[in-house]
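Only one chain is shown below, in structure tokens, and it's the form predicted on its own.
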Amino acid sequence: MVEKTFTITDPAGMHARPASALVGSLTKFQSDITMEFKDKKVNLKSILGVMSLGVPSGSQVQIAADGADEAEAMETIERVLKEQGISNE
């Protein structure tokens, strides 16, 4: 399992457009991938789950990937978050 904490830097927080890009980039992975915010954990492959968290700007989220392709999944997450301007970590 790999885990990493990200700070959401977009002024609008984790909103629909970048969340959709992130979720879409992860469908190819077999690993279980989750995002946790304020003690609520959701499947990061579910746009409804991600949006239900209501993550505002400046917040920290924990993302975990567990499975055969977990390292590649985390690299993709980091890349997409930077590309979408959601996090600079």
The other form holds:
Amino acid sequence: MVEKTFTITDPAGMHARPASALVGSLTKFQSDITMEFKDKKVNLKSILGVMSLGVPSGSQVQIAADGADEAEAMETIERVLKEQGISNE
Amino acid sequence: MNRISGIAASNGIAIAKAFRLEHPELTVDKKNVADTQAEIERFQQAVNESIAELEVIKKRTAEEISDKEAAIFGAHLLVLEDPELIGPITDKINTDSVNAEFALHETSTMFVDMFEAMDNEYMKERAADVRDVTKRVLAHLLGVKIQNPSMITDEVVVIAEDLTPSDTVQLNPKYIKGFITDIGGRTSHSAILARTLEIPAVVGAKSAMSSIDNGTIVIIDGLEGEVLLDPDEATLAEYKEKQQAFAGQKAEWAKLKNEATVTKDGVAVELGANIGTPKDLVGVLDNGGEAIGLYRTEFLYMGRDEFPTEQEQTDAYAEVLQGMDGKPTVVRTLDIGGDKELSYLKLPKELNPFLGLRAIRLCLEMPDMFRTQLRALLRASVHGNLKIMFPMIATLDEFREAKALLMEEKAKLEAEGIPVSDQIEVGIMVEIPSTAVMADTFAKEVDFFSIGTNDLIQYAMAADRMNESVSYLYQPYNPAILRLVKTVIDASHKEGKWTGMCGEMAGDEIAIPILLGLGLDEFSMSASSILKARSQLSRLSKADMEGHIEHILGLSTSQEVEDYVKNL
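Form predicted in complex with the partner chain structure, per the form predicted on its own context:
Let's see the whole complex now, leading with the same chain.
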């Protein structure tokens, strides 16, 4: 399993457009991918799950990928977060 | 001919035949199924059909409207592929042996409730998305056809109970000439979109769906919030004329956006806007505002748990000053207390809040809070053309005390090596009759006056503006008010100072000619009134209006003034 913490820097927090881009880029992976915020963990392949967290700007989230293609999945996550300007770490 | 009244949501006149956008009532019954595997397949089939349909709508919206509007369907597609939605539904069919409709309804309701419970307007809108997607799948399961507005290829006026997000983004202004909905208000999603698309709309019409048939000729008057059904020839002709006049007017106003405000006889006056937050800047610039005549800073203090810091305030003021790019920007210091409360500022309840501890009175009572704001204003001053204005000044002593605090903070900042502009004008709001009467004395010490008419009228007429039973006393054209205004303007000019006005009255069609004749230098109003006022002023002659002032001020009642100006 690979795990990483990200800080959400977009002033609007994790809103629909970047969340859609992130979720949309992950459906092809086999690994289980989760995002945790304030003790609540959701499936990162679920747009409703991600939106339900209501992650505000400046907060930290833990993202974990577990499975055969976990390394590749994490790379994609880092790239999309950066591209979408929601996290620069 | 029938007439329906609603809320004017978007300007303009539309005349076209009605197209009823019906959202069929989709009722869900719970049924037990024996073959759960077949039921899951039936569900999957409905999802696939919905996906195919959404792909088509998405493509069409991108081509006909914009990629941005098409993005909402991308989000809908993701919802349909969401394992956290689809998984629980198939599980439910399997374990509870229930029909797909029921499993879908139960599961999506859970998400809708969750989003609606969130304390955030943005998240509440996501509930509408989930509902929208669910409806589409449900319609496929039930074999009911859903109308898609993007398929309309005729000029129509759309009539609906309400418009879902997916309806509104499909409204192509090429065919959709306007819309009427039974529910909604001026700030609802559909009303805002209508204004963006610049198509007329009436919302909250209540009985449109129950009284308008497909194909009926409908007139939407988005200026008045009126809907006329089956108009006769005369009415039709009248509204076609009104429609043309509106289009002509809009074109004329748009041309004035980058023009200076000059009267027919070549006198320049300044048209400014009243704003509450830096976000309002866009509207000011879009409407060709030449100044900000009133920046109400209290919004910075509202909707939070503690006072805004000096830095937060500096940033907000600097943003506005930079955005105005050197144009005059009048910032009013905190006007709180009385009826405007702050949760973190525990003030005792007052019997007469409008006559109590508010605005400058409160600021002088709490100098630390006031000094923070003054420091922030001074620090921001290097970013533009700042003018500072104190509200609710009743005596010269109050002005002197407030200005002394400002000068103290300025000296402190300079000693700290922080740059402060040397060009800051310091003025007062004139909203208390005593100050209007004593304007000649004030004019020797202040740099400018800004007349706050809403309060000036309330105090001069002794009529609580929140009390509807005495609302007839809100009389901006009453000669008593006009004489006070004249006293203030004359006093400022005698000392080489200027006078502005930042109440509702400054943008009023009847008041504008009088104020021009009285010599008002700056008119500040809501941004959307600026172009209209500029157009009106370009048709007025200041010299002519000056000639009418003596007569107007000699009239006896508000009604007489109104009638006289209307007949000029």
